[in-house]
Amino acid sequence: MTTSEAVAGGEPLRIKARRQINDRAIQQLFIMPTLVLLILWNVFPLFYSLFLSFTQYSHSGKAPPVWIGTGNFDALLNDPKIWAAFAVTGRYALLSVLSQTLIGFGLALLLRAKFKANGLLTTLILIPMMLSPVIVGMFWRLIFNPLMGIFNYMIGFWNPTTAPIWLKDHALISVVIVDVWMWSPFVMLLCLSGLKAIPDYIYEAAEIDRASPWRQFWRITLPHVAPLLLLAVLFRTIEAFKAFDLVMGLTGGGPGNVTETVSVALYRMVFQGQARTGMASALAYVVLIVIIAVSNVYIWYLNKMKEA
């Protein structure tokens, strides 16, 4: 080798390993921060509040925490309170997630034919969804008022004397109403596209073997749509676990418990009454244990559909 080969070959050859390690140092002193501040803004709190779960603590008073060991835990599963809120938030989940599927992949099946101003009406069924839910919840709340309200006169109630009073009666389905005409535009974006990515000749091809459109749904439309929908119904089931801010803006727990879901008796556990914060932190770990199982329902039935 010469020496013109040696400068043109080797020398550049040292300057790139050169640069290549300039290039990993400097993209570590821009990413190691931005890690390590990740990790203390998440995990510290995560950590502290586990060990708080296992403490007798309020954070309105000047007593350090106190270990007990499983106390908050055994408390909380003797507390006919705690159990209360957690069958209503089952029935709350229920009945939003399932009524959420059935009108968001409806419209999103509406949608799918093409007509004019199809793109307007789409981006008009989405903007429930982009509002703040505690002002939908006090906007609803006017709504629902036996006075004032328009919610009664449009199903036909007329005298607000004998109208039903919504936040009352019936609170709980009140709250499920606010969250299903907030919530389902977006159980329809996600079946929506799942529906547009069918290609148009397996319809085509159903159509030459003469299937009934009943077939053609069965078959074509709803298997290709299944992992979308699941996926929609995973992300709010999970919401519907952890609801507060649309509860609060709508009822405020109230009248009484009938809307007392579990954030919300957590949020009373912390900032009401005697401020039990190690109980608040054992709830919390014990809502979040009950998402991860759900969690894991939906994600290994998932994991068959796409195995099957």
Contents of the next structure:
Amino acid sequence: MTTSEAVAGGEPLRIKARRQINDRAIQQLFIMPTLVLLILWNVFPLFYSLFLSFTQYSHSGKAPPVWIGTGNFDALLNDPKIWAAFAVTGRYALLSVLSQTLIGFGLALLLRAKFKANGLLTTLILIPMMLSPVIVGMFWRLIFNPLMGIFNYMIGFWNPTTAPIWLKDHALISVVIVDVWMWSPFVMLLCLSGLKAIPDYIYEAAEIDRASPWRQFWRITLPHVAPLLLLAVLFRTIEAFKAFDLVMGLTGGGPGNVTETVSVALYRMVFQGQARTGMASALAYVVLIVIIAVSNVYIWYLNKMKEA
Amino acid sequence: MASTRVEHAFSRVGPGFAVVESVRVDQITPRARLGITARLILSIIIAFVMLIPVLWMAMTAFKARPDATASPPKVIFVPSLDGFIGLFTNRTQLSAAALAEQQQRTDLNFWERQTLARGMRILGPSKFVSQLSNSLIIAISSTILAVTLGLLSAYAFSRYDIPGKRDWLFFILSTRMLPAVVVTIPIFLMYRAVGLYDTHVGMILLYTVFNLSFSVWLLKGFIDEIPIEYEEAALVDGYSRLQAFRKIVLPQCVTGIAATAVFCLIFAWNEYAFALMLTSEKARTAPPAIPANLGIGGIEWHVIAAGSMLFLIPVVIVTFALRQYLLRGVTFGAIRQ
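Structure of the form predicted together with the partner chain, given the form predicted on its own:
Okay, now the whole complex, with that chain kicking things off.
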């Protein structure tokens, strides 16, 4: 309002100065709340737990944190249970990301063709990805149940007495199966967008040059989808290293600690048993460093894609 | 006839062979049509198999307890509302005399009659009712906050030349990559110290922060797509920055805002790790609460299924509404369809 009056009054110089000040105020006003919240809820806690990781502290007791230097890190690196948790996480990440990539890419190749109801079918297949992992995990307990579950019946074990008891004998594989069920659609979604972006004329040209379908796949399809496929793999790897919800819902880390991923181990360390808060903070930092390493690759890659 | 000739031409392909006859590549041959039908059928089968767990959950929700835990599992059953009654109410078994007395009453509503038919009386709503409403309150409030703040920042990042812009955006995105379990320990101690542990406000603020990075990135993508010339024209016409923002930018990115809001809503609705560790009674949401029902009185699978189904249905509906934006959402706006 004031600006338009000023325009009518014919004072262009003053308006310009005022608008610039306004702009800076707007910038500050618009960005500050976000940054303040992120700093209070993310940056400050990270420094706080960095401090805690060098102390002996239990949040259930009254004693204040006691500085013990690198004691927690020494203890962690010598603890075979922690190494076991990292091994479980690594195996889980490798198995599930590999299967998701293959299945997701396969589904995308299947659904790329233009046929009736293809959009509807794609959306239906995408549903598992959107659901709450903990609730999905918990419900799969019933599905895997040797007596009442349908999984064994579906894969052909009709006799409950001889059928495998998934959550007891193959717990990690069970988690991988549910993870693959949930997240293959994610890989499929990314691959589909890559496939749809390949112009038809490339295939037409290849057809005219008599390139075999096999050759077309290796020389046209795969190179075009590769960036998105890699993005999906990176993203799923990060998520697999963070695995918590699904594992808690499905096995709770058990039986014993067969499916205890790093996140579950961390949770058990703080909120179950002795509440070793200082030690857990140290472990959190170790996990953080691993995740940051992988995430940086991911974010760097995202930025590169945005520029392209 | 035509198709066999095409096949013949394809049978001797490669650099060593002369091109005997040309092939039309724009025509759908019967063989290609067969391929498409095969793909369609295969896709239908796969979609069905993928949805079996979800369908099974919906079926179990409507089973009576013995049907839900039958072995072998029952595909055909008499529908029952047992699961939902178990989910929403605390009940007590009535004695024969009290039962007869209750049956005389005519002022009972549908649910009370249903419970009475099972020889029980409703004592009151179960904990799940308040947990579900907690989920709703926390998810909706945090979504409004995250989208509002995210929209403002996204606009500033999209339209101004802010020093160190890339670094700030990188920082904002990196906060999203932190595993929940890692940041929970200090946040838990912080909340306990300032009295935010197990409160709605604490959870709303936490989910707002959790969603902010996402909403900034996604909305920035949507705002980037609005030609800056519109605003420049408005500014020349005498609009102030805020007016231009309100009257030009906002209407242009309504769909973007809606898509972002729905994604934030789903994240907050599904979130488990923070809720498990930072709430206990008052502000507990549904995701950590549904598995906790497992222990009570044996495993009541029909009750769990009923709760899970109610919890998942909104997400399934929303997935359909969002299908155009799914890709954008799951890649933080990096890829646009």
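Since the structure is predicted, the reported quantities are computational estimates derived from the model, not experimental observations. Heads up, when I say rigid core I mean the largest set of C-alphas that superpose within 1.5 Å between the two forms. Numbering follows the first chain given and starts at 1.
- Comparing the forms between these two forms, the C-alpha position of Ile31 differs by 2 angstroms or more, with the core used for superposition.
- For Val294, a C-alpha deviation of 2 angstroms or more is recorded between these two forms after rigid-core alignment.
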